[in-house]
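Given next, in structure tokens, is a single chain: the form predicted alone.
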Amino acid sequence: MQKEAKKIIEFIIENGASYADIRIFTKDQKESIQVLNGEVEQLSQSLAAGYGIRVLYKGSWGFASHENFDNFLSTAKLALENAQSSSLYRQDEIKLAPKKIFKQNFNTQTEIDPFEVPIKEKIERLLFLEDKLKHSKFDYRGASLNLYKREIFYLDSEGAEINKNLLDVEAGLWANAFDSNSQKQSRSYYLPQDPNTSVGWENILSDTQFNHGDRLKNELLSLLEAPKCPEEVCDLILLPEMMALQTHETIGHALELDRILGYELSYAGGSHVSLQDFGKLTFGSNKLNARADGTVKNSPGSEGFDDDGVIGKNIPLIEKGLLVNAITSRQMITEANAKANKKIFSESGGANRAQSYYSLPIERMNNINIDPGNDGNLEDIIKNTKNGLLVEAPTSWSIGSNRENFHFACEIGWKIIDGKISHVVANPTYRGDSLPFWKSLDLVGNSESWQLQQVFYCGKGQPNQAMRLGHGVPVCRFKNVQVGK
């Protein structure tokens, strides 16, 4: 198949294209199990294979995909024809920035392949974990496991040849109940990853990583009797799940270069950031250091190489509060530099990714992380807070179309008074304008508080693509935030 792919690339170039690449998914395997109230609610498995061919002809893209490998040549011809047709109507010529060429393999670190574990054993483990959430006051309790395995061969006309074997493991626990005011309250927990271990069934067996039912049950029982979050301006402490959402929505999406250039306006929105802001805009306080890190281990955002064949990189986005870079691809940095009439971006950040072989790659977050700070662990930050609110786990979010403001609701909050947790509060919310909010960041937790959160359904593009990625974030405190409104 790889030999045939090379012949296809040669055919495309011989017929006038300036560039071509092929992504072959020899395996795209998925498995989903969900248990609910002690019974199996869902069990599904799928296995697919296919390929996508991308062609650049006279500055315009053409793309085609297929599942039948006997149609390699006809699919290549269709991709070439699509590029030729689009070149008749293009306005700006697409140019690709240079890249290093690799012939390399990349494999997710795994101890126990979950696809090799018997279905019965996986169901029994989920039922065991879900049973810890059982309580007469709860309406629903559940556990879920979603597994993704992909074997991908990438080849392009510049000489890159890359084999990737990728595994992602998504798992969750949750319980719901109605409080005395007939409002639904929920507690949930979704599997994070540890960059120092591995990705596999071993995480589901780990009590540290995933056995959190007793804690969730106790927190949900507390929520059923808890007072409503008060309306006030106070200090806000975000635990990792909420920090991941905050980072995702107001840093990650705001700094995707295609959004900054206006490509997502009709669907996902734009960005309040402009090309003139890089190197000048104070995005947050000097405590804020953010990066697009495609090298952090064990994250669904780390695939070794993006779908341009660019190796994963660790790119600083914000340094001591100053905006210095964006989430970029080979195409967009050349366009941005041309539009700005200066060199803003020196190389692709390796963030051009597609959902599957049938999707055209677009700029997507890989791992948008916040560096740990020097302000201690969670306990230390609480001790240093006189009047505050500690929150975790998003329930809803509303974000300005240009990521300029936001309003988030959380599952649970804890009121902090004079450096101690006073009590649980229900239905906590907070809001703010993005730049003032990040400028109010005054305490950043140390590496002990840092956690790699997984995101499995980030939507973007037309047709929509749901991408998997990660956010490594510490516990953080923000000053004088409006909560409970």
The other form holds:
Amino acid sequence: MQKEAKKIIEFIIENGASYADIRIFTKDQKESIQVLNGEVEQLSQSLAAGYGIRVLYKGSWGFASHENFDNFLSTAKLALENAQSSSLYRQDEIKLAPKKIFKQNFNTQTEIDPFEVPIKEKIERLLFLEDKLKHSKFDYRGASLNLYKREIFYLDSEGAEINKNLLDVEAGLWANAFDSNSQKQSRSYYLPQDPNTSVGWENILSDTQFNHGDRLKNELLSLLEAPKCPEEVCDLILLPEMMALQTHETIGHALELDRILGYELSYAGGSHVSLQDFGKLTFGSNKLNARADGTVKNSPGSEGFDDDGVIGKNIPLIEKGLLVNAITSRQMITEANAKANKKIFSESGGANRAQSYYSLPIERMNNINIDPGNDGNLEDIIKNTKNGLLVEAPTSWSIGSNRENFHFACEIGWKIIDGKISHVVANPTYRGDSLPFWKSLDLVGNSESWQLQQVFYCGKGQPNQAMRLGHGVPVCRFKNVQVGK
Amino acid sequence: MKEVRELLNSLNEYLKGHQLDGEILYTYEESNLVRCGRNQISLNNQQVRNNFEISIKKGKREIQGSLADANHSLDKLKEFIDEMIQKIDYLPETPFLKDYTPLPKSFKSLDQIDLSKRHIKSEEVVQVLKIIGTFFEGKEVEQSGAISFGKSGYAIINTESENAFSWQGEDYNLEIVLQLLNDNNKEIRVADAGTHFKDVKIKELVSSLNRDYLIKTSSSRKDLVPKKYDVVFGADAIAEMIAYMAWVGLKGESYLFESGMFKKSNVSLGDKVFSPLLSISDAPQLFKREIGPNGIQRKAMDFIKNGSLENFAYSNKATCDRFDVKQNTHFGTSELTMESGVGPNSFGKVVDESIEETVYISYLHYMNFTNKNLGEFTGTSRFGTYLLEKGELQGHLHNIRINDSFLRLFNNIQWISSSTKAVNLSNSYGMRSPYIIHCPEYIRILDVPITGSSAQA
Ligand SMILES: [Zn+2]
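Instead of the form predicted alone shown above, give the structure for the form predicted together with its partner chain, please.
Complete assembly follows, chain above in first position.
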């Protein structure tokens, strides 16, 4: 098939295209298990294969995909035809920034392949973990496991040839119950990854990584009697799941270069960041160091290479609060530099990614991480807080179309008074304007508090693409935040 | 689709031959999308996909599988089924599991693809975007947007039935956004949806954009003090609110699990929950999918009639089995229709009749629930936020944030306009499947809490 793919790429170039690539998913496999109240709610498996062909013709893109491998040639012709019709409405020719050519393989490191573990064993483990959430006051509890395996071959007209064997493990635990006001309260937990270990069934067997039922149960019990989060301005401490969302929505999406240029305007929106801001804009306090790191091990955001065939890179985005770079691809940096009339971006950040074979790659987060700081662990941060709110687990998020403001709701909050956790509060919410919020960052937790969160459904683009990525984040504190409103 | 139905019939017999129960759903799409950004085409896409979703039930055990097999190979599908059968015995029993519902005794498979209208090429779609761009050339606007068009369909059979049902149709949806570069990057938008792309009225799209362009370039932008305002919502905003409300309020699954706004412990059918002006039904006008992709017959159904709860939509078999309730529709293929009223039927009349201070919101961006149990949500306005008073347009506003609850909002309706519009709300995450809400063009709601403005950022 790889030989045939080469021929197809040659055919497209012979017919006038300046660039072409093909991504073949020889295997796209998923297995899901959901258990609910001690019973199997769903067991499903899926299998697909297909390919997508991307063509650059007279500076415009065309793309076509198919699942029938006998249709290589007609799909290539259609991709070319689409690029030709795109070129009828074009202002600036799309040019791809130079890249280093690789002929390489990338494999997720794993200890126990979860697809090889007998179904019965998987179900038993989930039921065991879910059973810890059992309580007479709770009405529903569950555990879910989604396993993904993809075998991808990438080839382009510049000579890159990349084989990927990717494995992702997504898992969660949850329970819910009615509180004393007849309102539903929930606690959930999603499997994080650890860059120092591996991705596989071992994650589900690990007590530290996934066996969190007892803790969730106790937290949910206290939520049932908890007062509502008060309306006030106080210090806000974000635990890793909440920090991941905050980073995702107000740093990640705001710094996608295609979004900054206006390509996402009609759908997802724009960005309050402009090309003039790089190297100048104070995005946050001097304790803020953020990066787009495609090299973090064991994250669904690290795939070795992006779908431009660019090798994974670790790119600082914000250094000591100063905005220095964006989430970038080969196309967009050329376009941005041309528009700004100066060299803002020197090379692609390796963040052009597609959800699947049927989608065209666009700029996506890989791992948008916040560097750990020097303000101690979670206990130290709590100890240093006079009047604060500690929150975890997003339940709702709504963000302004230029990512300039946000409103988030969380599953659980803990009121902090005089350096101690005083009590649990229910339905915590907080809101803010993005830049003032990041400028109010005053304590950044150390590496002990840093955790690699997984995200499996980041939506962007048209047709919509649900992307997998990661956020390595420490616990952080923000001064004077409006909560409870 | 005839061949697919025959293939499904054969697979159905294969399952019966193994003394197993089962249901097989086939879905496909040939979906195209041309997208525009910065006044040029940014992508031009075609995706062709297909999928066979198979459920197999053996006594009280059930397993699901899905296979994308472009060749529709009977042997490959049988092999896949065989693999599933081997795993089923390892599953624990699920005591409440029930049989599949037989397809209705008589039905008509339907092909809503108009062969008299020729195949659309992406070049024609590019031209539509170009025409709009050309109209605004020299006006310092940046055009973005997307036009999606294509075919999709499905077929379904289960072992309680003899013959498969199928439906296929074509649809399009589009949205165009202009960013006004010389006017603080203000944005305007137009959207449309329907069945045949050839029906798109380019002139109407252009004149709608031009109306907003003139408002935004000739009136001053004001800031709004956060407090309660009377608000007129446009069709796009209404459709978004109806969809969210339906999600948290009308789905039988959330009623049974008590995870939504209406819970079986505190609300019953017949209860008055909203203003008597509000009626919402599932009344297919464009896509006549007689049987849903869950095998359940879809009849026209009232959900809210004059403010009273008439029905919940029960689609999901696993949930219905758990609570011993019968599935009654397929919510994902519903065509929700909100009844029109006697209020103003054009933007001009809305302005004329806005004597008191009124905020106009055309579109809601990034809605989300802040508390599902209470039906509380938030979202920001986008594309057209205007201030109306004394029968005149006083100016346009920064995007503003709303924090409200559907229970309050839909109990405070002052009037509903007499004209309606079809609003596209399908996303393209899964396979193509048209999802349209028919709703009034305008609705006036009293005392809506506006809690913030993007001007403060
Ligand atoms: Zn996202």
